[in-house]
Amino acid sequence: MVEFDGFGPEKIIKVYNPKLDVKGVCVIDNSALGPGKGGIRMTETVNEEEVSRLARAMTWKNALAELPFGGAKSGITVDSKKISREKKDEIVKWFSKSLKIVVPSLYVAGPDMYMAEGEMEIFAKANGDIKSCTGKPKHLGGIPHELGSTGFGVYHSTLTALKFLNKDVKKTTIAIEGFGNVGIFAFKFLSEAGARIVAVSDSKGTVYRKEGIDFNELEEVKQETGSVINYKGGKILKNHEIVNIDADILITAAIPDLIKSDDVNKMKFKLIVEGSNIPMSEETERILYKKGVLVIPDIIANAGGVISSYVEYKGGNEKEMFKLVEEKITKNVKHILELSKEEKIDTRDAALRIAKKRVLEKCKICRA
């Protein structure tokens, strides 16, 4: 059930295509700070009220970063691993196509889970305007997020978070789940800085190995194999099993409610950092506030991706992209971390609060 509130959402748009037996929706949920903005995901089991949740982590999102952009989500209900490539296709034309009524005026869309540039191509050019999606590729004046500007965001509220419980990079142990976009340049990045990724999970399972997991050998193994528990000298797991591995940060990089409130006690980590939307309910946040553990909100964590969709809406290159990410995501995890501290509120109250804010003061239909 979708809930309204004194917020949103604004409009639902549900659409069906009885050919392609495909179910879409577009949630825009305020538009108080400008057009919602907010990816396409596709899966099988999306549906409107999980779409509505993002939407409204795209509000607080797009408030928290400061962007000219109001919060919105779409979701396209289909397992894209199991159909074809054309059909892929014609479904994200179909869908571009029935959102013509508010791309890009009301909604400018962008990549989500398994959704990428290629996509972002078919979608600009079936309603044809160019401005009603970000994430395109680079020869249609895009910035793909495949250049892992998610992934840099949350590698960067990894270090300031770090930074604020005096924890070198260096001497930390982490466990990623999810090896997609966000991912992978999250895994990359930490590594960089020396950090040891012990346990990385997809689809198909989980991969712990104590010692640390190499990078480059990791993403061969995804790419040849289609799966990360097909790393070699690695003990492999379920895929839920990553919440329990001993490891002082986790970052998670998939699914929605990976982390449920009767997981807590299992958990070992110090330190969560969001990179997925909504991986866990706000409830369980404050159960894990209140046994120390530091959470990094989504709202907050994974802002990179549409910080890269801001620099491309205005027309700038990468080298301001990764730029702005780093500047954006270091100044207000800071910002949240000293809120919460000071306030003594956990940091999704801390970042709600300054969210709420800034949409109340230009937004003339909402109530607080």
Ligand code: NAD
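Alternate state requested, the form predicted alone (shown: the form predicted together with this ligand):
Since only the chain itself is given, any partners or molecules it might have are not part of what comes next.
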């Protein structure tokens, strides 16, 4: 069930195509700071409630990153792995035309689960406005997320948190949940900085190697075999067992609701960086806070993607994107950590306090 409050959601657009037998939904949560910005995910389980939760996260994410965007999100309910390329393209065209009334004045789309630069090209061309979405191919002025902007932001979130904790990245061990676009680049940048990555998971399992995992070897194994569990020289565990690894840091980079409250007492991490969206409930975050575990919330940790989208939206280039991601992530993670320490509140509460203040300052109809 969608929850409404003093911030939104402002608009919920539900569409259905009987010919394709596909449902879609777009939630524009709050537009106080600008048009709603948020990607389109295509899964067989995505629904109005999930999209609404993600749209609210985008409201806070854009506010924390100090971007001129509100919060929004879209979902298309279909299993893209079970349909043809042609049907997927047809669905994207239909969904784009269905949202023509709100893009880009009230909503700017982007890629999310099972949507990439190819789909964004189709989306932009279908509604005839190049500014209707970001994450487009380079030849359309895009800065594709495949460059690793989100993972780069997760990397700087981790570095900033380690500096706050007076820890040396070269003396830390890290477990990474997920080896898709976010996990791959987080691994790459952190290993180049000297961190030791001891465990990585994907949908088929977890590979653990106390001595450390080689990035290039793991990437090759993933490409050639389809899973990290085929990495030689490591111990193979179930994918959820990534949360029980003995390491200093856990980076979540895949599924929502990964960490349950029952997992907390088994966890040994001192720092968790939320590279994925909603990897645990706010209540679980509070339990971890009481246990002394530092959590960098998703609404800032994985904001590299939307910062990249903003650079593309305003016509910038890749160099500007990486510079702005580093600046904004570092500044705002530091701000959250300092407020959390000063006010003796958990990092989620600190982040939300900052974000809500920024939205309310611009909002004519919102109420806290």
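In this text, the rigid core denotes the largest set of C-alpha atoms whose superposition between the two forms falls within 1.5 Å. Numbering follows the first chain given and starts at 1. The structure presented is a predicted model; accordingly, all values stated were derived computationally and were not measured.
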| said: On a rigid core superposition, would residue 22 pass a 2 Å threshold for CA movement between these two forms? | reply: yes
